[in-house]
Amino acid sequence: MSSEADRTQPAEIGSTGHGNTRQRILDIALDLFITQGYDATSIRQIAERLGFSKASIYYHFASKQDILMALHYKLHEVGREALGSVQVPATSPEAWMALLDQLINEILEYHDLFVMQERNRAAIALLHHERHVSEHDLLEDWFHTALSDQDIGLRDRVRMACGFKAVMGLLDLVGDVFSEVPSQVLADLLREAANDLMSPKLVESHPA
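Give just the one chain, in the form predicted alone, as a structure.
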């Protein structure tokens, strides 16, 4: 935890400005949280990678926990954008496929954020509990609600779950096994795989 003196010292922002420095802190923290984990990362390590003092970090973030939550909430914004792109009823197969398609784009564009979330779920959940934060993961809540909807046939819901898991399962592989594959090529292949899992076309949305 930072001291009052640390928090009130001017940040070493130079010509980059406050916004740029804050983003650089988040970028460096994101990399460290992915490669060595949130618990094993210290404010000192973030400051050393940035080339600034610890006081500079505390000028922008009161604690390491605040940095983690800032990254977590950025992913929430990604989720809101994806959900906002769905214009058809949330329980329809068309909405499901539209969201899967949008999710593929978001995963490839914000891959590091998704990986950070997956690898630090325990730390994020603990912070939610300690700070009494009631906001849930929007995407997971949306998918859970859709998969629980009895108005959608069981066969359709199983295929929906398979499509979702196939998309999310690519997270750890994008930056490793498929690191040399262009994003657009990977996106097209992932859509093809998801469509194969969802085929034949969803026809049991309103079972008798």
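Predicted, not measured: the structure shown is a model, and the values here were computed from it. Basically, rigid core = biggest C-alpha set you can superpose within 1.5 Å across the two forms. Residue numbers count along the first chain shown, from 1. Compared with the form predicted together with a further copy of the same chain:
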Contents of the next structure:
Protein chains: 2
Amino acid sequence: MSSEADRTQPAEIGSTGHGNTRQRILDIALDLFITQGYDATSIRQIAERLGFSKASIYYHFASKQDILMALHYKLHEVGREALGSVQVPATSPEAWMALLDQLINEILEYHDLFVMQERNRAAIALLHHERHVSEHDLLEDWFHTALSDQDIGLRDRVRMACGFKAVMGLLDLVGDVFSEVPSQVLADLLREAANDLMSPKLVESHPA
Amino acid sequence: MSSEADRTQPAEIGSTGHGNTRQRILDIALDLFITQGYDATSIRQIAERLGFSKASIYYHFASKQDILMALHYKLHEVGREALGSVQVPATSPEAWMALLDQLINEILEYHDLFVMQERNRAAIALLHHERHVSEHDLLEDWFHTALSDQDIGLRDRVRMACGFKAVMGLLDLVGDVFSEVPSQVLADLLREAANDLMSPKLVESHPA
DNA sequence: GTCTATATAGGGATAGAC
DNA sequence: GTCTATCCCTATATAGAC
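Switch from the form predicted alone to the form predicted together with a further copy of the same chain and give that structure.
Okay, now the whole complex, with that chain kicking things off.
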């Protein structure tokens, strides 16, 4: 999919043992960006955890923003991949449910990246603004756009939004409130709930 | 409820016209903290919008954190108020729905404060840590705690969580995706959806 | 209550040795 | 690839005049 490096699949399994320093930096940064936020995290802090000096970071990344960029870009890849199959926004709750189904898988697999994204909206918005990154293959933006479709009845749109936010919201709760629950069990219950939401009990206020 | 000042009700209506500078600072800060984030917002920026110099801010607030604190504290008040009626966590989806009902009202009324809170989690966590603020009368924390109740069946807990997250999530969407929809219409559709979620179509996996 | 000026600290980033 | 040393800038916060 990308141009050269395809060692970017399972994220962080160091090949031999000397480990990819670049990847270690990304792992540490991901953790700190989640717990402290991007702005409150200094290069010094990252270097400290790494066991190296501050300057050494700049051999692997041109700037602090570049680290954020790299993490953010991974989600772009995930988005492009997941959205590869569907192009046109889903205009029915049923089709929407199929998308939520996929989304749940992605969220479970790339949990930390999603959380990081959500907790650093401001910093990432700046990134987009300053570096002219296209946002159209980001999962969250795609869903947002789809929800803006005025051709869908308002009642359906609200329910679709609820389903979407319920799924995204479980992000915080897994590992906290639901830490004792296996992901797959949680995912199934979530799917069931979303499904109920997407097929309302009775219908009357539908337009046309 | 508090000790002395009770001019804190509708938030920002300046009494005469000279306006409460302190309140103007809070309004500006609230806006900037939402759009740029707490860390990325400088005192200089706030002062600039105010038309005053940087130092003048420090006459009204002891520190930048104090500004965040004041905003955060308002949500505490809201929480205490709203939670005054209920003490024991709601152990049934029906009781939970009643709480969501209240929550929707609070969110609509204090929309910006809620958004600010959500977008500056890290900074506010620091606040709690360094200043030993009790979190127990914050709406979001209260709901979180309630959801951890192991006595509630897992299936119900998940649905309660979904309802909660759906309600909280509509926060971002109002004014964006649903900007053309009157709040009350949106609120009603939201209530309807949450209600469906809280009373599943068929039940069998309930424990005891 | 608001100003100017300043103290102090820490951050991002670069230069150049090893 | 990593180090030490350093530059430069901006930020929070304070002192003291008005």
